[in-house]
Amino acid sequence: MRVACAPGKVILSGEHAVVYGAPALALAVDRHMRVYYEPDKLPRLSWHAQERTHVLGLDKFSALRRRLDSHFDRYLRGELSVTQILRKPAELAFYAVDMARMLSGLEHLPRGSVRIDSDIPIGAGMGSSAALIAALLTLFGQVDDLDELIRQVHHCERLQHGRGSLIDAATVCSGGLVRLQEGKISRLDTESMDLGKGWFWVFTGTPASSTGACVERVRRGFEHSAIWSEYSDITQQIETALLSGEPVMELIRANHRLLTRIGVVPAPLVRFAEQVEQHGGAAKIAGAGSVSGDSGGLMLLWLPEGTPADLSLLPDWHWGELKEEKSGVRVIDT
């Protein structure tokens, strides 16, 4: 048995403002993505998930992977919205192991048993797509340039999200903390880095919109606005005083007012961030937010003093601390 496994990610800052220039900062943190695989002799790959299964025979790839490539076409002309390019979510699995045998020049498609098993809570801005993908590739294929491998991480991504950015492929394959800005990524030195206590995450719920929903929903309100250069200045500032020591209440604080503005913090989360501000912290989502709905997915909270627990949590929102993962994706042993 192979196993591939690939941390998961919060955004620091920057989370819509990449796609239009602006810097991002993202951070691999300890929840994993991992794929295993047993191989046999029967002429399929299938794919157990959620308590399902789903199968495909291997002659049956190539017409999936040119009925997604047509419909993210249809996507970008406008005919199709970025929900229906996908008909269920194993379809995307199943193209990233299309896509590492074409990347690889392999002639034969992997036959056998693909399970995961994930702490990365789905739909949280987490990156678990993107975490989901990266591990298949490796695991299936012969990517050995790490920036050839984020450039097809998000190539079979870009059919869940449409027009998103690089900052999730490039988290969970690189590990660590992540700059990405126009197209340009960088890893940043966390040697001397120390979070420290206080950090956490919250689970909020899964969003009623997607992300690529929300993308598009933003670019319809803000593409040619000036706020984008705002939220340069805030991530700029973050990333100084997270690499120095610096304290950073302040600038979450701007940032989620920012994240306000555009419209993808749901009600209930702008309430719960202002009693995080009350309990002397600050609150912000970490990920594409919500543009319809009561849930927004991840939010980042920094916190002086007690836990997530100290606060009027809903009965189902969930939480953890922030804790940074300096590996990326990689095959494990068993």
Ligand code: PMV
Second form
Amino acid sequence: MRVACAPGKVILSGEHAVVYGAPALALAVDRHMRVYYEPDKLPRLSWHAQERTHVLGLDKFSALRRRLDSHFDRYLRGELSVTQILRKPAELAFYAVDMARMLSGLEHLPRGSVRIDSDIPIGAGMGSSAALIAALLTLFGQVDDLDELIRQVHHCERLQHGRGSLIDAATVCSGGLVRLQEGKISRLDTESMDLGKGWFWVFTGTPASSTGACVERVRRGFEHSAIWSEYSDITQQIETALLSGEPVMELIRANHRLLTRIGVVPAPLVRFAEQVEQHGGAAKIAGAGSVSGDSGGLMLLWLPEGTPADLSLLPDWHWGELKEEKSGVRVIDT
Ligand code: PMV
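Having seen the form predicted on its own, could you now give me the structure of the form predicted in complex with the named molecule?
Everything in the complex follows now, all chains and molecules, and the chain you saw is the first one.
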């Protein structure tokens, strides 16, 4: 059996702003997608996820890839919405397996069965799709160059997310703390960074609006706004503060206010951030947020005293400590 493993991610700062050339910072976290491959001799690949099995004959892979590429072109032309590109999540996995074969110049597709095991929440802005694709490309392909792997993960991920930045792909592939600006990816040295106690993530439920819808709404209101240079300064200051152990509280609070101004923080999350501030902490959304409904996906909390359990969370919210995963995608067993 072969196993590949990729971490999840949390955006620390720069969501939305990264679309307008400002930097974004994201951290790979200790939640993982594991993909297990058991080879056999039958001319098909079977895919087991969430108690369902999907089987695709090896002769069907290239037709599926062509159909999905054409769906993506239709999405770009405005003929399909982003959620109409894939019919079911398993198609993304089969597409990635075929891409792995093509990229590595391999003649044959893998035969056998693939199973996934993940503790990255799905649809939570924690990079589960990017982690899945990165694990599949690493398991079935031979892409040695990290930048090339990131570009290919991003290429597959577009079927799920439409036009998105490289931030998820870069973070799950390289691990650690990643900075992205104008398409340039750098992995930051976190040896001196102590994320230790006080950092948490809170999942406030799947947003009613997709990442694509949020980006579109923000574009309509703020494409030419000066807010992005304010955002750029804050992200830069957060990076410096994190790496040198300086206080981050006021910076996270300022970041939250910028996100509130662009309209991606639902009202219950604004109230929650107030509550966190009254407890001597700071909170902001970590990801696209939402432009409708009450849920906003993931929030990042800096809470020097206590834990989110001390706050009044809605019943379906859950939380965890934010812990860095230094390793990116890798094969862990052969
Ligand atoms: O919530 P997520 O993980 O999909 O984050 C989206 C981040 C944006 O900056 C809003 C879009 C992007 O592709 O960078």
